[in-house]
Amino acid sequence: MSTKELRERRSRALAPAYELFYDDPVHLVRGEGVWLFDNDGRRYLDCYNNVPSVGHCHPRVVEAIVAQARLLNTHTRYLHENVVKLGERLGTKFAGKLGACWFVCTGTEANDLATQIARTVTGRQGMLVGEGCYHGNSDLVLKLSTSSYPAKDRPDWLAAATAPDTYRGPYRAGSEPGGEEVLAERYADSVADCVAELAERGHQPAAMLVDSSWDDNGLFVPPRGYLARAASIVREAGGLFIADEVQAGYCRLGDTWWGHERYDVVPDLVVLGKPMGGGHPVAAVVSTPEIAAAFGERVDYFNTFGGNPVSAAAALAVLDVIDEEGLLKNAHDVGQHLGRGLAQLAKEHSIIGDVRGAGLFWGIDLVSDRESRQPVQRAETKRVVSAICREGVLTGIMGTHGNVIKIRPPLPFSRENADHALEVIDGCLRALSH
């Protein structure tokens, strides 16, 4: 079938909210590695999607998969190895006493999950959160995701804290004496702030939830010392702190597996998602012993889906896949080459104004003038990533402006794939400057 009837048939099908990438969308039909073929069977380098995060169909997940669904497929009110072994191996990637684990099938369950158990277990309503951030969509999770509805339609148990964008917000590297310090007690205050503008509304923090690659925002890298001075500020008001891992998790940062690692920071709830199935849907929330019990106290929790022994077995061929091939450290070494790329080009192109990331997650900002730092318009930004798309290239659109392209491979990308890559932005972003 071509793309144009396949294109007229989800129209009339699927609800007109869903959204197609590219003005030319994308016909998959097969993928391999970080490769995606479309109906025609060309080739495209997938430099976009995380939930593949060993490569798109994996021989050792879809294996465990299959094998797993011969055999059975039920749920956590019954005994099964897988599930309670993916739990024992996800405690050995945590600091601290993290370790007891929920099992769900969504970043959005866990979030909210996460939320509930914070809730429940200081007897609490009140929750913080980064301005522009996004967690997922269920009700109460949309309520939590800043970027996805106006301000004056938030509920007055939530806060929003000044992101810490030290690149276009309002205190920016360099411009502050003292560096990054500084800057982190500067973004650090409007946590604070957050805090006292609950107890006016008569609420106190349940909980602080964060993305720590900070990735609906734009992708920021905050000033050392910022996430452990807001968890500090939380805690010393008697709430917990929330790492949602979505995004930064499974080693996409390059140098940990976890992004609030790299900020000295030990959660009280971890939130994992997307990349967590290589493919398949699961998801989790990990805390201590001592929150996990009680919450359990007072809930009987139980998800259908959540910890089912096929997705279990997805889980563990992930984590098994990750160490065997050394995707941590890939992460880091071919993130440290495509950053240095991703730079090159900054000097070349007057509209990149800034280039920021690590590991295997980078962002382009994409600017219409450099000295005043203003973005360009959203339409000029999928101008940009569809050129990118026409020669073989899949990135994505991120941002509160939705001004940074988002470059997001599969773990698996090497040195030759990031070369592919920005040899194809740079030509691009040529032609669209003629």
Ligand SMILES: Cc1ncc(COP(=O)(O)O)c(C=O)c1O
Contents of the next structure:
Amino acid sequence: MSTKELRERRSRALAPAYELFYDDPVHLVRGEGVWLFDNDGRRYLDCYNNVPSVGHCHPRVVEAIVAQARLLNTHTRYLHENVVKLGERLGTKFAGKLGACWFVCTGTEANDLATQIARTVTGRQGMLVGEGCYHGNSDLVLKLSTSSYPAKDRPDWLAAATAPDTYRGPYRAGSEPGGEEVLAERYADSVADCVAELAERGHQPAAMLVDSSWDDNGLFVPPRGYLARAASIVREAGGLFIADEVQAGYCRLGDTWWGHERYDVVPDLVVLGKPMGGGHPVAAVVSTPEIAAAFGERVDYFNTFGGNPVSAAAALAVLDVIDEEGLLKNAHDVGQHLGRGLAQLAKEHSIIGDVRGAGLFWGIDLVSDRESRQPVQRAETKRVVSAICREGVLTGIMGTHGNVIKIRPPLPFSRENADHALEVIDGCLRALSH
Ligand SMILES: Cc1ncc(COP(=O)(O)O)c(C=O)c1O
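Please supply the corresponding structure for the form predicted together with the ligand (the preceding block corresponds to the form predicted on its own).
Full complex below, order starting with the chain above.
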């Protein structure tokens, strides 16, 4: 079937809310490792997809799914070893007492549940989030997603702290005497202001929910000490700290398994999603035995598909592959190489205002003017990523202004893959500037 025909059928069969990437959308039919293949057999280097975290269609994940699907698939109301093993294995990946798990199917559900848990155990309704963040799309979680929900319609139980944007935000790297410490304090002051704002509206904080990569904002690396300060302000006010690791988790940022670990914070609740099942829909909330017990006293939680034996088998295979193939170290090493290459590109292209990231998660912030840091229009970013796509490399778009090229490949990305992507991006930026 032709791509044109498929597009037409798609627009009739699917609700119009579904976006397609790129000026000329790609029609993918097969994936293997970091490569994707379209219906004409053309190969694309995947620099975008984090859900197939261990590579597209990793044989270990596929075989684990198939073997378990042949045997049995039920739910968590029967005893099954897979889900128990998965909870135990995940527990070994966290610091402190984190290790009590709830299994769900999407990041949205996990954030919804984490919020419900925080509200139930604290007996409060107030929630703090960051400005410009995304956490999912249920009725509740969309309200917590300040990037998508209209600011004028925010509920009175919600307060949004200034995101720690040290490139374009109110407090910028290099602009404050005292360096990162002072920047961290300035941004954390906004969290304290949010607690005060909630109090004025008659609410106390149940929790603060933070995406440890600030992905939807455009990928921020906060000043050292910011997250720990934010967490302690919320805890002093009696609330819990929830780390949304849907983007940053599973070794994405290279040094540590989880984003929050980079910032010396042990959360009360952690939300997992996207990369967890290597392509299969699995997500989770992880907390301490105390919080889990306090919630369990009041709520009998059940999720029909969450934690089923097939999903658990996929998630266990992902943990095995990451450890056995040394993908944390790979994310670190290749990430550093990629970061150096992107920094070099920034020297050569005036359209690049900033390059930021860690591990295998990088953003190229495009500007129309380096001095003012004026972001390019989203249409311009789309033009660039579409040109990169035509050259056989898939990247994406992120950021409040839609001006940041998103590079977030599967974890088995190699130095050669990084060099290939850098060469293509360089060539496209050169061609577009003429
Ligand atoms: C940080 C973050 N949290 C939660 C979600 C929601 O996950 P899902 O789309 O699986 O519901 C997303 C999705 O993009 C996300 O980026």
